[in-house]
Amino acid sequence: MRPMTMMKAAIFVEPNRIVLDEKPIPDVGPLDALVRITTTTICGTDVHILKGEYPVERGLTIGHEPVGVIEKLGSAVQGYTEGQRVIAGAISPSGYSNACLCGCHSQDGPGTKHGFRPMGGWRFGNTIDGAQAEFLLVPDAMVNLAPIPDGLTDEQVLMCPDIMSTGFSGAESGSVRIGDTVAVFAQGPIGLCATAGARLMGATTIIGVDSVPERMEIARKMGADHVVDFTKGDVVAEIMRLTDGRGVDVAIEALGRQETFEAALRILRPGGTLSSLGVYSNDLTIPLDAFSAGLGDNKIVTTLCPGGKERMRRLMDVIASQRLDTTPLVTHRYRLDEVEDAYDLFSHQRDGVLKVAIQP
């Protein structure tokens, strides 16, 4: 029998190399909760780490995105209990650093020698042990926890510490508002969250771009009005067609590449704004004439997941008042001893796969 005192993870070894191994189950601080995890997924994000084109310890468990039960509560944690069912963001933000007090909790993290270390705020998967395992560790449990309304399955709430937060904040970033045009290029899962968040924020006209057949479909239940197949013909001609030559208010890049983010910016209105939700692997070019030298008074704006528990609250809420079913972007399901082939399916994008629920 495996001692208690060991777990199953999914473990980074090398590049092109995660494996499922046992690892010492976490000590709890005084204000951190050991969560038992009961459904996780994988994130385009883990892929990034799996090719070596994200820099992690060799060692460290994988994953960011937990839906749990409080095992063990840390001696000065408040305001929760045992065996309560929660869960946290793929952004642990402490609450107190100067990130925080400026209200950019994303970017909470340590500095360096060199100054502030972006990204910092994503600690699961990235600089501590993350959640494709049995259990995981929560620091500040009290930022970060979100018990979980009663009523919700694990799978209707799996999308919200990462790709429901990362999607919606595409549009809030934007600043989309009643009336706006709104193109989405790519619609995985979080530009599918992306287009159901600019539906939400009152955009009007909004237009996906995608080629997966399934994904064009799900794209529309999304709220997408117009569903553009880049493959089919010039994507930025089509566009403009479909907008009377005006462009677009908002263009949400939700891919990471050089032509999603160079073809959002030609789309857009004067004026308008690009933003950036892709994790990019390459230096990005800006074009001259398509950022029309400048003097175009177009906004590129980034964004990092939103986390901590009011997030969470927040979007538990849509999912609760049924504003929103993000459970078809679930297709695959994979037992944590099974995560080995469930990151062979989700890397090589096979089977039509959106997202994979492990459960351990």
Contents of the next structure:
There are 4 protein chains.
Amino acid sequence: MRPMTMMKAAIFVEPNRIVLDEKPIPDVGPLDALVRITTTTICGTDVHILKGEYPVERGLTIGHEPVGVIEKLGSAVQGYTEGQRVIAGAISPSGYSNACLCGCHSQDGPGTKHGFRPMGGWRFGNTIDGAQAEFLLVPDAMVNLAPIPDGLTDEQVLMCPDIMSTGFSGAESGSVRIGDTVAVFAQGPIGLCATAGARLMGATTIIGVDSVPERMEIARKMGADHVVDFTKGDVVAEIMRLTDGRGVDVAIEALGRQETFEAALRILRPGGTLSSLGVYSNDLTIPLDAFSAGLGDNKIVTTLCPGGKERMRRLMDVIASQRLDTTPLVTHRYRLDEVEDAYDLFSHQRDGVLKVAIQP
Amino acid sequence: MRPMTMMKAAIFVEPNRIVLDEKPIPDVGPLDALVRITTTTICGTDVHILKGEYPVERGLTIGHEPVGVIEKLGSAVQGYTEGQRVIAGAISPSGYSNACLCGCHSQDGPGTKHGFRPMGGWRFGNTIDGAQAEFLLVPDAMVNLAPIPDGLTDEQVLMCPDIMSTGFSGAESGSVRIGDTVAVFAQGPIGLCATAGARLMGATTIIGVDSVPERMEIARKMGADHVVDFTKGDVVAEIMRLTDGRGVDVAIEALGRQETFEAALRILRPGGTLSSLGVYSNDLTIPLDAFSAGLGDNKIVTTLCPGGKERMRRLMDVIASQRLDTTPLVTHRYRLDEVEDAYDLFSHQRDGVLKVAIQP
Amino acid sequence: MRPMTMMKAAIFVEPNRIVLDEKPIPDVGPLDALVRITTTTICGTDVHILKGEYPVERGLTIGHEPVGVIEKLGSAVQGYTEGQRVIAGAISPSGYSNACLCGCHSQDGPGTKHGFRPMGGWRFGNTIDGAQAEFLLVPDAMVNLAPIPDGLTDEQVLMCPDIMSTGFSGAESGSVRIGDTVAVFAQGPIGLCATAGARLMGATTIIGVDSVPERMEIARKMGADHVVDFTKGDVVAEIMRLTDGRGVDVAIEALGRQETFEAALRILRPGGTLSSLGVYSNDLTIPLDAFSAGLGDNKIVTTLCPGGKERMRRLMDVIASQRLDTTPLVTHRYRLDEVEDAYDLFSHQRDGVLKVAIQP
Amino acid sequence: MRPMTMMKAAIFVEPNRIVLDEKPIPDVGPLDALVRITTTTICGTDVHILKGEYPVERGLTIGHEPVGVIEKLGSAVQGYTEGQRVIAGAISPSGYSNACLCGCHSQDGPGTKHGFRPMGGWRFGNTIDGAQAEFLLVPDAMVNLAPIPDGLTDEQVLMCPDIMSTGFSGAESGSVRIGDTVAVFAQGPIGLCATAGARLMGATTIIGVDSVPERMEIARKMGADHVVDFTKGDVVAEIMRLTDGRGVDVAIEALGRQETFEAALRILRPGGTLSSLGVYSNDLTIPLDAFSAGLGDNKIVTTLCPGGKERMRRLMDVIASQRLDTTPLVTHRYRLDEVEDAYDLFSHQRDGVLKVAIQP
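Let's compare: the form predicted on its own is above, so bring in the form predicted in complex with another copy of the chain.
In what comes next, the whole complex appears, and the chain from above leads the way.
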């Protein structure tokens, strides 16, 4: 019999090996909350970790998309009850750093001298144990725990912690306005949510770019007016044609590669904004002509997934008010015991997978 | 005797040849104004034209920084009087394009289908005859003519049409706030005005970067708290030291080269903004680490010199209210007859030249 | 036989008398366009004029919501063709005033010294002849004429010049964000469009307030999640109940009365914005408690209908992309000959009228 | 002998009675810090409390402007050391409420269901014991304690917690831009800092309004270009004259009365912003004409003093960089033992008092 103090967790052992193993259930500090995970999922970033492309410490529990139930509250945590259903954002800011105090929660560096650290708000499955486990310790619980509205299922809110928050931020950081023309490069889970976000903010012409038929189809359901297959001709020329030569107000990059970044830049109208969500693996090149030699009044904006309970509350409101249904993104389901199979499927992008749901 | 209908003008003949020649004084259309130039100057962009690096039509009159007196008003122009002293911005928008109507005046494309064109608002000395002449025809005069407040000399307002408008926009597009730390790369005329702009907007730590002693000295007068000589050690390391490891809130690039662009990116704090003013001549590289792989919540913003009479009015107010004195930037004076000498000095950056004043 | 140089027009004769009469077809100046009206409508403001509550000159043609065909272009107007179907905004800015050049087009004062004038952009049916006529002279045509996209009928775009532009601006000036809770006071044509605008911008809880059953019903179709009948109990208490005691992020006032203004203020959450669209007839009172004694970080923002061709282009894009259908707002149709009957019906708000379509 | 566990404090006993008495030195919870006060001051709000106009609990220690030394840190507080010199803002947000997480720190309601509460971030001398004492317990210390830069005296930073933060916010919330014309109504300590803030943000015409000669004189030193004595003629007419009939871009109200609020509204240009800092005691009236019947594209914005350590860091940077010296505002000095005398002088505004420094 497994002792009560141990739990199962998906652990990074070494590049190309994430395995299910046992770990002690963590102790709960005064500001923490222990959450019993009921559903979680795998992110593209986890695959980067798996492949050794993004370094984390060996022995770390992976995962940053938790849905669960409060098991135990720290002694100083108020405003919650044990047994409450909650989510926490992939990014879990402290609330007290200088970064947080100027609204830059994702770049939180609570332990640094000046309070800013690149990606410092990303802790789960990066600098502390993550959500692909039976239990998750949530630090700064009063900043990060967001109660799930009655009537919403785990799968309905499963995209909120990362995919939907990141995707929407592509449209938000692009300052999409009513009547805008927006192109979204790549219609994976984040790109699809960027498409949905642009739609929610009032864009009237939304152009999704991908080549996988299933993704192109779901892109239309999420709000794309046009879907361009980049394997069939020149995507820049096609978007210029669709916009009657004008270009787009906002281009959202949701893949993280030179080709998409460059195409996004080339289709911007003068004065337009490239809103970048991709996680890049290489240096980028800005072609002189695509950049109007620096004189085009253009913006390039990058955004890391916004977190914190207020963000989560708003995203769950989007679901509860039926503005958007993200459950079609969940294409496969696994038990936590099968997490290695889930990684196998997801990392090879087999079987039309978009997102998997994992339930301990 | 030179006929009354002819005027002298500095004309682009071919690469490396701008010469003073005669041209007809232009006819005045209903919306135009003819301005008798009293003072003008040469811009770095004009040197790009001279060298053939930026193509313009042969026979074009160069120059986009006019100070003068209204000689003749078009039949439909109201609100001005002949004999009035005026300036016009380097960028002369139409006021009626879609670009203008959404506040993007510099990217004005009045003749295009959708009203946006990269740099389309820049007409003088680019797509129409410019200001280095005895007379300048100003199109859309009611949009572009700004009366000079009483008591200001030509040289006091000579920087308004371009240098000061562009330099200030570096701080403005960077959204400099009270208490910000700002670095300005290169302390040529535009960088100096960016330094002054950051100061005017409330930055409390301003770091100028250059290597020319005279420019470093004037940088302090324009508002820099620190001046870093990039030839004496690692400028990135020095700025990180000056900011106690935090980096800057806003980095302004005012040179147009890979080294400065890259250094500006490297010293940004997470969430910081690179405000780019430089005119680049080559593709740019964004190093992966300097960009936090796209996850640093950073912005890269480019701005073309804002124009139009309201912008000019505000800039002249800065001068009139003694918030800033740009006359120290005028280091040399020439008559229009000597314009070829002026180009020679300015294009070779001899004798500590910052800006020249040219008077027909 | 009516001479070719005369046209029919609805003319303000004196308070309580707007009559159909004949007027000369206006001459076309170099920057003007003559538009043959195909459809127009009556606005609540016209009723204020009719009643003598808003003063205009006797003999003025009323109306500021034109849909038509270009009959004749001024000699300096480029980019259009005669015979083209167009609309123009209720507000017709000049494009060249200082107000326009700083993005404040509706407060355009082209003839004033400094270029700002309250409501100065509103010319049709206010300071120049309006649209309830066979022909309309559009000044500054290149700023104001917006071609109608193929396939859209007159009635589909009839709300764009004023109702939809004004209503949407209520949501836009309130800076509605994804996940916001918004209340809209009064669900007349403008309030209904404010409701639709809040929906388009991503509000997830939208509360419409009215008491007329037909309006309450159409409010739901336009995007309201809840509709509160203010005649049945305390509207403030009800909205606080619906928002779980939190209040709303944005309250839009679309009636112009003390009761609605005050209720809108009372339901704001701390930090929330009151976006006011109403045309008030009396001084307003800000109750001390509703205003947190000035310490609630609240905003009160007023907006006059945005105009200009770019605005019109964007609004027609909303229609063309099927984001919104405003034709249900057109409840009655009249020929121009029957304009007096139309005023009679509309001014008495009989027969469930929302908007009338008038066709010469 | 006074026991070590007791301290002196200025306590609200009943309306018109604030007395110096003894209280236990508070216990330090895990997130708290105990600060030994070295300098503090009296605010106009404290006088409202004294007079019974703003209700607080009897027995409360008054004061919200602390300068001191960390005496003891809570067990969970990191990043500080005992003995460190610090200030805390008058507003001390929790960092974890929904209000804080959307940047609305002053309206923090950590104990409320939705995390927003009017003025909820104001705790010192309002809902918890304040700073006019030997010791102050600072809650959420990691959010609120800001180390004082080396070389700055207590009096140099004494205005940061409230006066300077509030005054600057008047300019910030008004979005003052380079070239703006700004009027500031009342040149008391907050109005003077609003004047300085407008200057720091680039306003080129700043008009201070007051009638006390000493204040009018210091207004010029803080940045006013013109000072209008409202007792000598019509202040609205005079400001319209000074602005050549145009009105101001931003009017800052820093008194809290109908006359100043109304005058501020009347002098706004169309599209201008009234930034209100005053604490009002009565309902306000918005005159119909001053409000352009709601059609002037105007904004009325209220701001409660921004707090938190990042705000304090920035304000102290303003002092340290010599952009502003607020020590001329300190006109009188008292020991804590003399606090009742200090209240007597300050509440009667005798002897040209601006601010008093009180040292335990």
